[in-house]
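So this first bit is one chain, no partners, the form predicted on its own, shown in structure tokens.
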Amino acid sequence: MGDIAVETSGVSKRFRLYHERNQSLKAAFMRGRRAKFEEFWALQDIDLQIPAGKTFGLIGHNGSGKSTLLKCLAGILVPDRGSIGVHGRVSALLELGAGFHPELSGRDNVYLNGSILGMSRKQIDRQFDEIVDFAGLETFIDTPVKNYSSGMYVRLGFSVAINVDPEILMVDEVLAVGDESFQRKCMEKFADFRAQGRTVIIVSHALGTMRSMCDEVAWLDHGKLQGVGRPSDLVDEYVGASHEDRTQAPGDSTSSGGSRWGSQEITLDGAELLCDGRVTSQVSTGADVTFRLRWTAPEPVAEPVFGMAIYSLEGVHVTGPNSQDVGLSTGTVHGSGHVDVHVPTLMLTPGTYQVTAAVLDSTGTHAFDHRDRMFRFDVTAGHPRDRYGVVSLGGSWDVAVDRAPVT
């Protein structure tokens, strides 16, 4: 057992959704029925080992039971069926703030959060300041958390989980919430705590952090286990079965409801992404595409600007191309038509991303239209097949031996 931090056979988890429900005893008399309700299972006979020492990700669409299955390892839900064996002292992060107290300072609260994880008071002491150093609240130690952004909620709850010196930390999305700064210092505890042999289980939507971070992942799917394996894998696998099919027909919308703003001498009217001269949003990594904008203009415009940008679901801005930049004229455009973006070898890596469109004045100071968020593609896994970032380098490896070993 000694190579197994955490064991599940057939668990399984249900709630009941009620349509409609009694108040009280004499609304329940008064109707003379129960309450209408249906089952719901979360969770369906899920199998799993979770070896110790790793870092294991949960992976899976809002809803896929993600959550749950976390609240059932960490002791919080009872599964209605099945077993789960925990081997070693747990320390879980599930919700912002949970076991906070509005009203207390952050002081008060680091006592009442570790004596809720299992700390002594005179744990708490010795490692006071280390909790509150790592959360970097010095400043606001002694002032009530009810006070606190949701990031300071975050990093104080989390310094006080790590700190319980726990051999399995389980964690889920919050760290989402911290900024750059916290983020890396978590990384480097994580690195810390695999260095150690302790484990880490961990639910993200953030999938290149699942990459580059786990050891293994299970992609779970309506409460189902889809498979178990390495996250270049697994996460290929769900970003293409978690496709969903954006295209719309030529001369619709492809707006994904963001921002717009501009003049309007000139409209941007859609967006489409072609592969093979065919529209569609779902392409390989490598492969040949092209953007295509569609714009009218009802009165002639001068040198307009056309520019688009690339982002991640995370925020991430990968690139941001505009014709001005590539030396193109446009000269005076009237009527309606369309600008294309010629990618011959597209060199993002697995994922979803969002485009972002505008175009611009000759000085590309004034807009004539931008418009947030236009249309979102997924990129699956193609060649080359990188598996970390956002770009792959595409270039050619060699090794060579510059000196021969002296015998």
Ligand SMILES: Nc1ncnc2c1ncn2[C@@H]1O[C@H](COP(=O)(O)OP(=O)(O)OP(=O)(O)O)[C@@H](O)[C@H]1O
Given for the second form:
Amino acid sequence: MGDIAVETSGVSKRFRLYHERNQSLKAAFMRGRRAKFEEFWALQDIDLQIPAGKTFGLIGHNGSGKSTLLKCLAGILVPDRGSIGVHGRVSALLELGAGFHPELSGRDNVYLNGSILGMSRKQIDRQFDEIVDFAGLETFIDTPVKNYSSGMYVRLGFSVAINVDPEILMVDEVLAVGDESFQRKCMEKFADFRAQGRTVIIVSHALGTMRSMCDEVAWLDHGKLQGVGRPSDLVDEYVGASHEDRTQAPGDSTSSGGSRWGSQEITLDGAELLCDGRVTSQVSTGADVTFRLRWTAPEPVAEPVFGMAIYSLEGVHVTGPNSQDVGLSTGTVHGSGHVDVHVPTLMLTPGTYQVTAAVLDSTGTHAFDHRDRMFRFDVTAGHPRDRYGVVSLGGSWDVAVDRAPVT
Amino acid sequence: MDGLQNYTLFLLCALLPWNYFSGVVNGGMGALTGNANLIKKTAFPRQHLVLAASAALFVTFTIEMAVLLLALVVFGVNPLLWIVPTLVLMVLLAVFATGLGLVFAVANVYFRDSAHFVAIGLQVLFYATPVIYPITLVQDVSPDSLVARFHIDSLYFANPLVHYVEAFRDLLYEQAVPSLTTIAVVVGCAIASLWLGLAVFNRFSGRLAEEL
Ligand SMILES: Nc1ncnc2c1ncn2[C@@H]1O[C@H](COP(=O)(O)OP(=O)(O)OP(=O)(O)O)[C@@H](O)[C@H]1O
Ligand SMILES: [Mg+2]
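What's the form predicted in complex with the ligand like, now that we've got the form predicted on its own?
Whole complex next, starting from this chain.
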């Protein structure tokens, strides 16, 4: 095997978007045509070199062509243009399960799938216990797979796919349906694969995992390759771009963020981050900051509850303070004004965060105005200097020797 | 042996090959649509699905033919000499049927109601093939004019299955070598059908995963 496991050059795939599709001779004859369709390029000029022995990720929005590309690489779809070179034995697990026959039992499907992936009966016999064991489906192995839960389906498919000794493993977003323990098992398996010098190509929307797992990622956007590079850079860029559609420039107090709902007795007109008295979108860990929410109340409203939430880009809900929990009485508000949340030391690790804000009625259950992902801000390295996770605990370190070596 | 001497054997000599043929055509039709999940999720040569259906039926066919052979022995015929030619003929029929199976497999993906039309077609074909009646029945019909006679004959004999069935009957029932024309037609049709089947299949197999 050379240095490149999979390479594509100028790969394009065209699909038909049917407006009318006569799938029966009768209809085709009556309507006088088989189909009316538009052509649509799901992939355009994809040039990729996937190095052998690396874990390679594909990211992109829904419908960007990730699965289509993977299917082309796996040989299930034939590209309309361009060429694909695959060097090594491929085992692919595509969206929502392997190619199982619903009426057959799990056992038969293992044999069916194994032989499609190029194993002999003897090899499957030898691997069978391992496959079932990894999937954890001993009791259900003779049940038809149509009666499997989606997680069980994926477990078995994944288990077959990794146990056929592939040189290149392609996995499309299936792990999401597995439970916690299975996902962990899979992660370990991916790590093993990497240690053994096998190539893994993975599609996922779990960006945190992609960031930590992949050696390299490619970003697809509307069927075009947007970039290939280090996961940390590209994932950030991708997330940034996908939020730009939804939020305006970070820190802009008039930005119209993500979704918004509420009965509008009070509205949140803007939110901003202040540091040293200035509106900013970039602060450092440990900075003294203030979050300001601007409100307007055309009619007097008694005891509204203001709240905000900070999310990491991966969607981790970092914190969600509100005026009710801290015991603040807001009185009756009328006109317009602002609410400040003062944070003396911002204990967030470097990264990009998003702020959601809401104003609720006095019971905290009815939303006057809820604005998702109103703005983003970046945290750069500061003090304390922590890199991992989303919060810094600001702990101090001390090393002590409890017992000196006996000399 | 005359057709009416032992009608059961006479019938079976043609019915078993016919059943196999219609089985392969029907099985081929379902081979792709019935395995849509497999085609959409895994990569393998798609024609294997049709070939597998055909091969499975061939096993049954072989067993049935072995039983028929036994029955022929019981009825005092010695068909041992004809075993090898019969096997060759069975393979030729398999090739012929599989070629058509490949075509219909693809047709059924594009037009899901092809199965109905093929079912009707097979029924017509069944009566247009000398399975339940001896071919002499057709040959003995003598319409008034020579021209009409010519038309009926050429239409009737344009059906390749007539020749396959006749070849089986020649070998097993009449214990005779089929005529050269029959042999030529049987071999030619097998090759032509396989060629057509593979051509159609290769033309469309790349898009199967999208069309299903
Ligand atoms: N068989 C098909 N026929 C027609 N269009 C298709 C077909 N398969 C995919 N497409 C289209 O191609 C585009 C890319 O789809 P694809 O499944 O590759 O997206 P994706 O990047 O995997 O998205 P997701 O993140 O939702 O899984 C979509 O617009 C989809 O509608
Ligand atoms: Mg997908």
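Rigid core (definition): largest C-alpha set, two forms, superposition within 1.5 Å. Positions refer to the first chain, counted from 1. Please read all numbers here as calculations on a predicted model, not as lab measurements.
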Look at residue 57 and decide if its Cα position differs by 2 Å or more between the two forms after superposing on the rigid core.
no
Checking residue 167 here: with the core superposed, does its CA move 2 Å or more between the two forms?
no
Answer yes if the CA of residue 336 moves 2 Å or more between the two forms after aligning the rigid core, and no otherwise.
yes
